[in-house]
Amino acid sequence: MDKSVKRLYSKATASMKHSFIRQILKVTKTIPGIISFAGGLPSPDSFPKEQLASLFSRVILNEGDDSLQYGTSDGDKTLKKAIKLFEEVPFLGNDEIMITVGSTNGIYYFTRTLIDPGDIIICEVPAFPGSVAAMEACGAKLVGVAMDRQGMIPTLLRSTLKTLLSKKQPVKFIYVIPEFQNPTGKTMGLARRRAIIRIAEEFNIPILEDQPYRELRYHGKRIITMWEIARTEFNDPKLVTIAKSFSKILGPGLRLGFSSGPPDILIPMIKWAQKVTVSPDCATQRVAARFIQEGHLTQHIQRIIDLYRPRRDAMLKALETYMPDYVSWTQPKGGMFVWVTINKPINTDTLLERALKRKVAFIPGSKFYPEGREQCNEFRLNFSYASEEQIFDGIQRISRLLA
């Protein structure tokens, strides 16, 4: 690298890294004929090809005038109205929705509004690399509150937070994953969401809500958002900003989603995507949007969930097959997650180096924990990507590596 360049770097571009899942997307594609289970991809047989381009084609000859113009940052009102239909609000104002490009998007511009650099933010662990990167991005500190089956511990929260509010530490917000969290596949039941969200009404700090997998239940009944539940049980819609995105449930190349919170929150969240992005896709937001409006949504995500759920069934059908007694994993309800831990003292990432030789991937435990308090005997496994057959096959492929 030129120094003469680098020496012009900021002190966050000289200090940030590669992702390391985007970094191992890319080494599996030159391995030919590689299981990779490493990336969140969704299969592209569920992308909704013919009926996307279908709506493209219509939307550009019918509302090009306006789909090919400069939008407004905080998104397209017919995309939003749409939302709104899906989501089943229609009580919610325009001011309480944005459109991001992404979710990920949405959760920058969360953090740019409320992180100074050294702000603490309290996350699951294991953590979704692709939001804490963004986070620390913003100069947040990460400090993780252990998981138990339902997700977040309370009572860890709770004590968590009393610790670093004594020392004066700020707090600025709770992030979760509620639905299907990635890296584990795990779901907080309804008791549990409504712990999380007293504790958080208690110490007066907002929480962040991923929801990027909720569509994909394959089992049991759907549980109501923490967004929902601090409006209707708690009465106060300024507790929880929920974002939410299209990418697993019409494509991750659309890049596109949303933000939903109080107007307090978006409106400066707002004047960072002016800053930004300027404003999400134009015509994308509005194919979206006919896409919503003409009925077609809901049955694309029963297609996904017929076309996911026999592939969840098949790699835990294959864990249970193929695995030594020493290696136990997550049940996921639904997502693309499972999460295996190895009780042994063996190392994800050595074991990784070795199954890339046999042609299988995943991305190690390691990847998904605060830098310094990493578990190396962990990994996790995507299972919406590969074929039945191929899940069976990679998943063999690991389990004699560990034999």
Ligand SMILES: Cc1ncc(COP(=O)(O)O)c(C=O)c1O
Contents of the next structure:
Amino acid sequence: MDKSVKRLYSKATASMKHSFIRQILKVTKTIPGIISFAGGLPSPDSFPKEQLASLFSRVILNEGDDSLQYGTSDGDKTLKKAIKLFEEVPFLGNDEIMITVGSTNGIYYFTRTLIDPGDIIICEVPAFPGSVAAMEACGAKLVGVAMDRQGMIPTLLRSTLKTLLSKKQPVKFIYVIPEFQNPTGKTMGLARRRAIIRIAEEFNIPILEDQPYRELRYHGKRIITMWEIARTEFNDPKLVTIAKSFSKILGPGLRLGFSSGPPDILIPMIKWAQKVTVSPDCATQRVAARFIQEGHLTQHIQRIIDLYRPRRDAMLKALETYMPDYVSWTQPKGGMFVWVTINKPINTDTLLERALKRKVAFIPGSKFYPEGREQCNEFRLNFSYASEEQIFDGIQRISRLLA
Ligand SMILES: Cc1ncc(COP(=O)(O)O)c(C=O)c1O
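Alright, leaving the form predicted alone aside, put up the form predicted in complex with the named molecule.
Full assembly next; the chain just shown is listed first.
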């Protein structure tokens, strides 16, 4: 771009980086026959194309006066009603839920509501870079807390908060992905969720709970969300705001999600939405509402689970079959990702360069750590996009590179 224009960039624009994951996705698209475990892409086989095509046509023809008109910034009331029934929270006030343009949009508004440049957000490490980028765009400083098998470690969260607050550092919120975390696939058990909320209550710091994968559970029982625990056990809805998404259960191209939290947080988030998107896409919102109301979503989620469960099983089996004994990995009960650790000083950024030559891709672990704190012996594998056959083939290719 013309230098004279760059000269005018705001500080935030000038410091903004391209997303590595987007770049690698672009690269993988140019390599014919590549097996990609890189993106967090749902399988196109999971998109309910015919049902959506017929609903879009019906919504435009029968409800077009409404759905082609400007909508409200907090979202379509019909969709809110459908979500409340689907989520089994019919008692929720309309001012406690807002529809967003994907969950990233909700995460951004939440951050925009609470963060001034230099303020601190506590997050898990490794962390999901999409949210980190949205938060950094608001000027936030991310402070990572290490995870064990169950996610963020409570004792470390407490000591981190104690240290920061004793130095009068402006800690604004705690960001967690408690279920099938991106990138590790780890899930917080009930006791861990309660422990994290207890600390949030003790230090009076709210939690943002990011839950895009909750419905994609392949094994074990559903666990109550932190948002619900805060309402029902702690009797304090202010403690947790939840961001959810239709990206993984309907299609990311629809750009639809929702946030639910206390009105004191949601009202300013909606004020931000008025300035940024005006409203989410009204026709898409109504289509999603009808999809849920006509009972398609429950059936559709089951179809996705039936599609992804064998892929997860294939990936775990392929890792077991082909990986050398100095490699270990997580056992996700849902979601889309497995996190692999090479217990040897092997740099996965370099490994990726070699893997691309063998037509297989993953995301190196370093991309999920704050700058300067990168761990280089790990990588993330996605199992929702490739077929079972490709999964076996791709994992064998990576294991050969390691050998
Ligand atoms: C943990 C997490 N949060 C948020 C998102 C963003 O989802 P959306 O498409 O709803 O913006 C993703 C997408 O991959 C994700 O993995």
